[in-house]
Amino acid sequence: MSTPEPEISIAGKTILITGGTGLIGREIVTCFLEQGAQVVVGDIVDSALETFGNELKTKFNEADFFMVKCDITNENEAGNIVEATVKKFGKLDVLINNAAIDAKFDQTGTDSVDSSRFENYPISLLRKSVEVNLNGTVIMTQAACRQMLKQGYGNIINVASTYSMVAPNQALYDFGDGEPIRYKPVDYIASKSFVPNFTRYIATYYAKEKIRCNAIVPHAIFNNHGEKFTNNFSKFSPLGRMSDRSELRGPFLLLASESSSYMTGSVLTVDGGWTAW
């Protein structure tokens, strides 16, 4: 007789997600609430929190979530959002470090990408990304770990990137039409490259104190990208397409649940085979 597969459940878990109104954040928050979790949505943009909060109110019980403005680079605000989580729900089961600065190449973001070649790239932009993507992640994790140590357990999920594992293929951004290439800039690569090893650091540092830490590596989530970009991407991707945001639900559910109880220090790639070339 075969052993039944364990159920992947996050029902009743309290989950705090930073960058909760972004592309990944909105999808995962919605998924978690659908699965019976209690969710705290953190973000730095007031208007985005209000808009998303109003959307959630039409679908879910307001007792199961709340929105908090939080600048993860500010130690007081990081501490405050953890404190607010515990005050509301009595615990913090899972922290998801999702907030980040990233140059987007969808139709609404391409024009804002600084296309400077590496030798001319503004150091001020690098410093800004390091402050959020690296320092902010450390600060937020410190705040969560202090609470998790008090309660005797915890689970941290970091959001990495394929560009924390491999270099960008800059040919992806060359459409062969004579238009200037908009390079994937160095700030994201430099600031995100620390995430996999930071994940291993936290995992091994707190393993005996029942705090787990893993990372998810998403890649190329379709968000109204132009035809030139999507066609170019399909040539470089083993699966031949960009990902749908819903395809991140399963990996996040797994790592947030007790079905991953023997996973810590893992870096789970969800990249259509991009890093397998």
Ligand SMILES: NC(=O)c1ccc[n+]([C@@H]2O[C@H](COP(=O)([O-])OP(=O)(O)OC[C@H]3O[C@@H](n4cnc5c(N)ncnc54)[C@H](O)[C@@H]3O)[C@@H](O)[C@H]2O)c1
The other form holds:
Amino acid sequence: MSTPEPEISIAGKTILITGGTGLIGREIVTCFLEQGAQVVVGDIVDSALETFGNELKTKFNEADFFMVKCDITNENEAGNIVEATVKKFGKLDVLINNAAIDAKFDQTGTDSVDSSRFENYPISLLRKSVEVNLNGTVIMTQAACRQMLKQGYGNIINVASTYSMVAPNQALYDFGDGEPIRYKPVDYIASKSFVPNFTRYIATYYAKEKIRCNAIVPHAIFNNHGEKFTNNFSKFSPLGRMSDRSELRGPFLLLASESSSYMTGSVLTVDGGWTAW
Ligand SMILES: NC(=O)c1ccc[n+]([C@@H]2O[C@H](COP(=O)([O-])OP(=O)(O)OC[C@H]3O[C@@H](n4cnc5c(N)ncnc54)[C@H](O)[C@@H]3O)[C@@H](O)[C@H]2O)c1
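Now that we've seen the form predicted alone, could you pull up the form predicted in complex with the ligand?
Below, the chain from earlier opens the complete complex, with every other chain and molecule after it.
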């Protein structure tokens, strides 16, 4: 067995990322292209693909990336994006299961449930989150694994959350200003909790077939949150602050590269210590 290279390199790797036009997706896609990878950006929102694609064209060689409309809950579309990747680049080295919905971020209107208490929470919204965050991740992984088995190796990175690891501290959403607490709803917690154990499942299932699988646990990426929230957040975070999206670059690069060749089934927390106490 050859010794892994000491430096972290993803040059020449073909990387497919779902939800690639979102907050984290855009940062990671940009980082990967800067580091010499070939990137396929999947997302369900056409207009976001177009806008981000145009932005990428001003910075990178068009031969190194392309954008694909892909709903991860649709088995045909999941198969098609993998097929398109292989057609263009000849292989699929890394799949990043990044797409997810969160009541807080969802563009299709679940915002309205944020202030609802658990006992009132609509099961229809739970089902919707499970469909995307759980079923969609499994569907996309199946599609990628079929190709990875053919080529004889592969690498999957799942994007978890601290809410895959611990319960939300609901006090985070209480600003002490007499306003009603906006509870974090159960759908995101339930649907993301499967990610660490799914990561271990895939890692052990495919270990002998040279497909690695690890998870990254981001936490609280700053996205112009209000002052009340950020102040409150600082009190509960060991590092005393939210994270900058650029702080995910190193962890993603590590897992996508051969420098992590002995890592599989691991769950890498990038959470400022949130789950450490
Ligand atoms: N932002 C954070 O602070 C944070 C913290 C912990 C974990 N995460 C995780 O990071 C990942 C990315 O989150 P983000 O903050 O960039 O969110 P985001 O909402 O900005 O991006 C998610 C992307 O997924 C896409 N998407 C939604 N449903 C889809 C579907 N069915 N098929 C394909 N694409 C779909 C959306 O269009 C969007 O572009 C998610 O898995 C999320 O759970 C984020």
